[in-house]
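Here you get one chain, nothing else, as structure tokens; it is the form predicted on its own.
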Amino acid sequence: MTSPGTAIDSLNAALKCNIIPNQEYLLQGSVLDQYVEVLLHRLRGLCDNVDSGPESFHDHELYFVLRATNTGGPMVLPLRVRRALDVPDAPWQLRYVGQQELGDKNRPTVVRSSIDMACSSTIVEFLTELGCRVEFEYIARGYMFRKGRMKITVSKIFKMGNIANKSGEGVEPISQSYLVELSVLAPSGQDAIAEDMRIFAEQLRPLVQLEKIDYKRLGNLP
């Protein structure tokens, strides 16, 4: 009997096979307070999960970036720390979020690679350990659907106020609108997707129009 595998080549083993989610396909807009009844309606009657209704969330995002300098100038490594405030004992999770590939102009959608994880509420010690330091965080309360691979989330941000509120209660809104995202997680070279989320995409207009957000020409990463 052969003797099992370490945990790095089962990894190469599904990065050959190409079976890892690492790309995600994105989406984004906003619908203002007054209409996103209306929004969430056309998404009850759009989305699988009907008879059960939107799973809500109530999370506390932290963006920690890493600085470095190195032989190529500089280098900056953003990694996103986020917790459910309504499920206490539910893992935290790590993401990083890479720059969205360039690639065609035509796409549908943003691409850019994306890696999740789950872990222990010390990440935050460990990063800082680390060298990371935090950008800015928020709240983020709302709800999500799925449609299929799709998954949309309908979500109002909160400036972080008083960092002591641990539960996100009495916070500020940062405008008077909900942020709505439309997004996928597939292995590379799955394009196809782009084309459904299009498609997905046109049946919420006029309420919401979900485009292509590029983050370099609004300036505000670094």
The other form holds:
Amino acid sequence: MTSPGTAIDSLNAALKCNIIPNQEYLLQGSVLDQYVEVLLHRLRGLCDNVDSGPESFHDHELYFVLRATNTGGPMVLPLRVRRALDVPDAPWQLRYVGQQELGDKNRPTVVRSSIDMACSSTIVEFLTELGCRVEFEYIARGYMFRKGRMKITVSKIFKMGNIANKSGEGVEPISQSYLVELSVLAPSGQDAIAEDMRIFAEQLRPLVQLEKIDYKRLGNLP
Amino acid sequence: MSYSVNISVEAPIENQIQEITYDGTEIYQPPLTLSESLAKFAQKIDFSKTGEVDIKKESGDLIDDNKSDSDSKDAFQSSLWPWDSARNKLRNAFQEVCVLADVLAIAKDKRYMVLDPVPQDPIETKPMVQIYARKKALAGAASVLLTGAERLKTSQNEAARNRAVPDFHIELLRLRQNWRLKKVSNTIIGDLSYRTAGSKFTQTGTFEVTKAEDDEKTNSPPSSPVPGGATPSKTNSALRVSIPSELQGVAYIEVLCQKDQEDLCSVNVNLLGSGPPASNPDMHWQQKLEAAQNVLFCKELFNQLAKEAVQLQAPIPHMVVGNQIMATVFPGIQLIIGLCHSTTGDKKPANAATSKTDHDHVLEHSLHQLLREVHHRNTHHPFPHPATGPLGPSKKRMLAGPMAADRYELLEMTKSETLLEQIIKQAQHFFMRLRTEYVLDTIAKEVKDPLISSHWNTLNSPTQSCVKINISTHGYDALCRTPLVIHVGEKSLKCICRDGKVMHMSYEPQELRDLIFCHINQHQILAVQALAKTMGWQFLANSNHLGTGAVEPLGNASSCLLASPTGDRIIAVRCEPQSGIQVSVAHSPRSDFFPSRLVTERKWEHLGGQFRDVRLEKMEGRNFLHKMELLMASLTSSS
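Take the protein just shown as the form predicted on its own and give its structure as the form predicted in complex with the partner chain.
After this comes the whole thing, all chains and molecules, with the earlier chain placed first.
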């Protein structure tokens, strides 16, 4: 066996080989409550592992923002911390999601840089010490499926209710629909996966129309 | 004479003549301009008769009256403005609408006016009438459907009766229900590999589906289906599947555990071709496809095992020869895994009987299960919790970051056991279990005095079993019992003795035998002590590892000293694992005491005499403890 080398060397080597998934390809859509059963049935048939049922998840996400005023203008760094409420010993997830890449208009999916890392529960303290503030938080509950590299989540977003009952009874949903997301985490440069995602999204029409959302236009809504 | 006459066609005069002057010219009324003609039409609109709105007779009459009034007014004022009537009508309508809007606005506010429904008289329903009506309607619909179904059924039955062979399309439907089919240009291609179940084997398992043609039958018209008269065993089927040549036939994996052969070449490829029955070329397509799938699975399994056998570093290297893998389980015992694939019906009678009986079905099934587990792990990756995590890493891997796993831990995570290692472990455990059983059964047959009973746990794993042994004497089970627990592993045994000591033994059966004999030895001494307590005898001393006497070849001798209730008799028991038990008795007041010059007083006769051996084999009694009980009973004096 060759000598280990330092950690930085291996990290640099990994970055050069382009195996770290640091980009997310994303398509989003929504479906009304009354039709979500049909959608789940169809996804169950289309996705891998028909024999085991859909995997459910129950997560709590906090959105932190670090604001700084530099010479160039006010800088805002958004960070997301997500933890699983149904699996208490799973590690917490810290996520940075970048802006949507402005590229080719014909690209079928949203491409944005995304860096995920697992961390312990002390991350909240750490970020508050750094100066981040919690902008908002929510609870997401739903099912996830996979097909090859693609991950499909069907989730309902709930407002955080009373802090005392986190078990899920006091929360109220923010809408009467489910959010459907089709995403792939891949290293940069693998654009062929976007085409596969678009083809898969076609199979879910007309139940749900997964498309790329322009986030800038969403900012104008009241 | 025909002249061509010019005929001129003129349209009649449209405009009315207003005036004819004296010189004959006609002055026409100028035609109505657009606005004038529109005004004329507007006058003709009767607002009371527009649309499908039901107007109540009274209001209709009122409007008519109004119209007639306005008409009469118009007649006087027609010169005023032709649009007047239209304007008035519209104004009235507008007024009505405004009033309605105001009323609705006020009613919506609900402060000054509220709209309440007028209670309607409930419509009298006669339920029985309704039921009868519905029943009649349903009966009518049902009869229509039934006649249709009858017609379809009769046509289907006729069609089925007319042909002996089922329809090609129905067969295709059945095929499609069990296998994955795809249409590629003109041909139907199917896939029987385990690829979608997680297999990564490179050999494809595609087959082709065609219509069955009766080309081997002469004298039969081409359109008729295959008759079933010639060979009664032939199954009639409208479709035929063509399987690639390397997957034809029947295959299975043969697993043998055998002792060392002097000539390794004797265990050769004779195993091939024996065992699996000949494949009938006219088998139904389902059996053909299943057999082909099994062949593919066995090939993948053997391929994987052969690769591992070559790559693994074992103390005694594994050998791969042709279709066989030879692995050493224990020194002197080998595990032979062979791929038996018979393509046609040739049967080799030689070696068929022996290999059939030796073939270990359990291990073959284990191999199948292990490969299926590998497939399962390839497809069922764990889902990330929380949901935004990356797909793929196992739970341990996800925790490695936050929990600061070091390099060694990460390397350990990547290591996994190969199939061959796992099956060797299972074979080793199988042998260990067999040997332990043999040892225990032999001892139980040999040793009758304390009874050895062994209870094997029903729940065990392919690599670990457990047996509980009880050593007890017949008739004295409640008195003393020595329990032992033996955990049988892959290459070693772990014994937990009655005092809590844990002994680890290797795979040699002699070690277990020696241990059991030592325990029997201990049991006898303990049983004698327990018996003494019940008989009222006092327990003076005991030693589990006696240092006196000859050196024992196995273990140590143990002994105990017992005194009778009155103290006048002493029994000494010495128990040896190999040689058996010796019992001696002594009397307390010496019968042979003579005062000598050194020892003068009489009282010294109570110190106890010589020990005299008891001949146990001449004594009455079923077993040692019974004999001891009788001895103690006889030596207990009543005074």
